[in-house]
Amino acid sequence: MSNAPRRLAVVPAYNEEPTIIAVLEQLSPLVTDLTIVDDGSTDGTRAKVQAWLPDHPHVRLLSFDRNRGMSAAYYLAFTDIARRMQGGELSPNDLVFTVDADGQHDLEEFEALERIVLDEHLDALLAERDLSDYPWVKRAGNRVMSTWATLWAGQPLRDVESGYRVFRIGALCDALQYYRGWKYSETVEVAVVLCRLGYRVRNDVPVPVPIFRSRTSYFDAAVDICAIPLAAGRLWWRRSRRTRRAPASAG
């Protein structure tokens, strides 16, 4: 009997009607469990996914009635995964991949990323995107954000905004206690929290980016900059409260 971890994937989608089915067709055979979160799309995204679902029993669709942001979409999927792990349906050692619905993540790298996680016993691998074809403003902003995150994480982070990631479910569910995310801040928060919790995290495995796509604004960047120290502070505060309560409980 194989002890290999199961592969899960989470795909958040907001108004991705032109690309969503092509991404799902390529991703679906690679995983044993696939969750799509429709984040209140106003185009035909949800209808296309619903029409595609019947022939794919290992795929589930979660949805919001209105757009709530990528962080909320991820949080919905991750809390559902945590519930299933706690119920014994999933193992803490199973792997969950996050993949964008717009086709910017190269799924040819999928198995190579998994192999690195398993060979190096990592808890999280955040792929480092090749941003050489991106506008210089985007590259500079990413560098600033990653440097700021490195300061609070306590270890080097080279592309903290990358959404192409692999997590061990146990580590991811542990991190959920310390962040919620708003707008796009989930990616930066979970990276910092996992590092501060002492999990084994890499963010230096380069992957190509087939297409350029960015919906983030300067306001979103400001949110992320604020979210990073808040996530680190929230973790410190909650852990310190638990430490203070422990002696009282023991007495």
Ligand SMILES: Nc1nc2c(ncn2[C@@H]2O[C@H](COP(=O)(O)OP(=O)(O)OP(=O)(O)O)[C@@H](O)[C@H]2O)c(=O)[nH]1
Second form
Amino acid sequence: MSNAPRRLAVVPAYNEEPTIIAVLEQLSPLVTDLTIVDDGSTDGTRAKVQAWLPDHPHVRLLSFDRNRGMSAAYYLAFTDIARRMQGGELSPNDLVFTVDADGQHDLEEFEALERIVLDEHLDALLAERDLSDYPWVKRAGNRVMSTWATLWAGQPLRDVESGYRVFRIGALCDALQYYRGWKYSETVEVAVVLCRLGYRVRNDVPVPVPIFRSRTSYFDAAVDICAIPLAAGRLWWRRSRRTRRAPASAG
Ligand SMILES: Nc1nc2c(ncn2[C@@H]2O[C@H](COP(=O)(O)OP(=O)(O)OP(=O)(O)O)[C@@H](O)[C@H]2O)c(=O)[nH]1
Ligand SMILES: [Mg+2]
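Write the structure block of the form predicted together with the ligand for the protein whose form predicted on its own appears above.
After this comes the whole thing, all chains and molecules, with the earlier chain placed first.
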């Protein structure tokens, strides 16, 4: 029997009717377990996925009736994965990929990303998107955010907002104790938390971005800027509280 880690994927989707099925068609043969989170879409996203599901038994659809933001969608899928790991169905060594539903993540890169994770025994690989076709404001914002995150993470992060990622399930579930995310902040929070927990993280593997589209706002960026030190502070606080309690309970 092979000891190769299983490949899971999570796809958050909000109003992605034009692209969702093409993404799922390409992604589903690459993984053994695929979770789509429909985040209260108001277009035909959910209906399209529901119509596509019957021929794909390894795919599940989770959904919110009202839009709750990308971080809530990830939190729902990741807590389900954590529950399955704790129940022994999944191994901490298994891999979970995150892929956007809008076609911005080039799935031709999928196996190369996995190879790097396995060869280098990484706990997380956050692909560095080639943003050269993006407007300069977006690129500059991404640079500022990544520099800010680097300061708090204690190691270089080059595209901390990237949603094209591979995690070891064990590391991801450990990090999940220290953040939850709001709006888009899940991506920046998990990156900083994993680095501060001492996991092996790379964020410098370049991937092309086949299409440009942007729905994030200045407000979303401001949320992420605040979320980074809050995540680092929360981690520090919880861990120091645990260390303070440990000698008392041991005695
Ligand atoms: N915009 C948006 N996307 C969501 C939401 N919930 C889930 N998503 C999904 O999260 C993924 C990332 O969202 P995008 O808006 O493409 O964000 P991004 O690619 O990180 O950032 P941009 O380059 O600014 O678009 C997509 O698959 C969305 O469908 C939500 O409330 N709003
Ligand atoms: Mg996108």
